[in-house]
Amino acid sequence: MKTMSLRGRDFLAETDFSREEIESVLAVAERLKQERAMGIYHDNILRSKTLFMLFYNQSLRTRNSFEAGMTQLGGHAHFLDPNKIYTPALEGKEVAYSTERVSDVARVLSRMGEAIAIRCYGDPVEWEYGGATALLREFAKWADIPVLNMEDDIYHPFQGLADMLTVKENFGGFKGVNFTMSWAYSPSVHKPRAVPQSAILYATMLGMNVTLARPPEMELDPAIIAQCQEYAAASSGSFRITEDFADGIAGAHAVYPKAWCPTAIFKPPVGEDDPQKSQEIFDKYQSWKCTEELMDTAAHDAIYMHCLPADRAYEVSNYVMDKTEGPGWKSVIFDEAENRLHVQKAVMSLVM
């Protein structure tokens, strides 16, 4: 590992940063796991320094993750819900008495922590894609301390970390490995495409055989393809798609299937905000389900991966969930969660 200084940096999205500033970050990742196993303690780092977390969004391992890994690191993390206080808008879209402008808020925060943390995607901007990256960009733009992306509506770049640091771990490192993200049916039509998106850009820029494995309604976005070509051909792996589920299964090492969204969700000019379109088109891929079967299909030694929460009995069988060991492939979805922990550790490590 490069020895080489991200303080002050925001973290906001995977493509802000180059593949050795990556590796740096999944190297000290790697060194707080195994010492925190061996019961050593940072608590020195961030000593007495405090993050904000502000969620317009639910949430069960971001929240939590974020909020053991300042503890652990000897800080604090102070839970903001944007309908207990002045909720931070856009200028323009500012509503008297209820809401605040982020310049504003992010300038009162900046005196009196060392980082704020914001998940925003989906209802609270209406469904605008871009538009809750655009909220976050602009706590950037304002703050004198570190952003930090803890979901958008492009870019989940700490559960991407979590990904890949999992697939490390699995195999060794990344080179050779056939790296499949693709969709798996859910009830619910309401999935941003965060997830997917960082995936795919942090599996390419790595030198993985990615493959991206969708209905043809399902695209992502144009811009994240194509960063995701120039990541394969820079890094000397491979990058495909393909609109055949058990074709994106077989033979990968990795296998990470997950609703996400259609693009008739999105308000125009993206799309056509049209649920109802949405959900037709999502009720046509039912049998886009991962089961023991399929599974089989792929590597010996493959993986199972989901960000959670998943939608059992729809995307992904409750065997394939529940099996995390035993001959075979399995499943890694909880040591994927674990390492939200060790991931944000060390980026805010590094930043804060």
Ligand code: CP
Given for the second form:
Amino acid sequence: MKTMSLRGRDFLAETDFSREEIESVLAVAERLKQERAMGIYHDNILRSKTLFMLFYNQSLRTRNSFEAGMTQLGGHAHFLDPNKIYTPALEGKEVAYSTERVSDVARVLSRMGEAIAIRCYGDPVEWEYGGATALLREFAKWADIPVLNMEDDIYHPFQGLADMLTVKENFGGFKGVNFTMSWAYSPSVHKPRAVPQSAILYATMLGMNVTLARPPEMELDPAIIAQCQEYAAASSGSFRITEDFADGIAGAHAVYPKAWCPTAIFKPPVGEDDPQKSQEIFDKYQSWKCTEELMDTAAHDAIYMHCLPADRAYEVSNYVMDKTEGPGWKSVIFDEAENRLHVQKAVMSLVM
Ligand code: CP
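Given the form predicted on its own above, I would also like to look at the protein as it appears in the form predicted together with this ligand.
Complete assembly follows, chain above in first position.
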């Protein structure tokens, strides 16, 4: 791979990168993590550089890991609340003096800093599936600096990278690892699909044996499923879908149960714009909860994964979340959260 292959590139979706490039990012993340543990600092890598972070949605992990990451690399992360600037809006969705066209915002910020990171999904785009992705792509079209996806309605590429680093740390690699991404029950239907979609894209790209477990109404984007099948064939891994929660967890090395919304919640033509129907669908599957009894059916050294925040006592029992040590299976949720920091430092070091 060319040394500067990633310099200047946007990081919007894992599908924009080759397996070799993703493996290089993970290697850089491991190195940054190990060196920081040894007291080697990296504050010369992005010295005097600025990352603009635009959050249309809430965040604990994403905001703080990007902000801490920029500090550790010697730069500055600047938090932007879309309601406190003129809210960036696509052409045709502008409101006089309360919004500003994305093309203008992107070009202004490009004159002042070295990258723009954006989180946008759900309510800010009125649950129009793909609406947030289009907003980020429009930023990327106009910005002269890299645009980073801090979660849109299709992809959460930094969460997926942190998840892959966590799997690698636990199993030494990806070959032969049984990775199960499963739906789990939550009282809230307003859960984007980005985390499960990014997880299965990376897991199939990197050659794991991937199972997607979900009730029939909780299907994911057909284009993402097709891409996973293609990746699994190319990487000599495997990909299957089951509608049986217990079948998905039995024998898995990595167990990743979390809620995501049913298609009915999205605006037409993708969905039906029907939150009540979505709630009724969800409530049929309250038994999809990750318990210690289910974890006992996974591989003996299995890891329980979640991007957080988790809906304790609904998606997962408190015991499963909090059992962060062996013997036997263990929860690695805080390792995943920490690894957000290291993978984001790696990508920022390489693209900015
Ligand atoms: N996992 C994740 O993206 O967390 P936040 O929503 O807190 O950023």
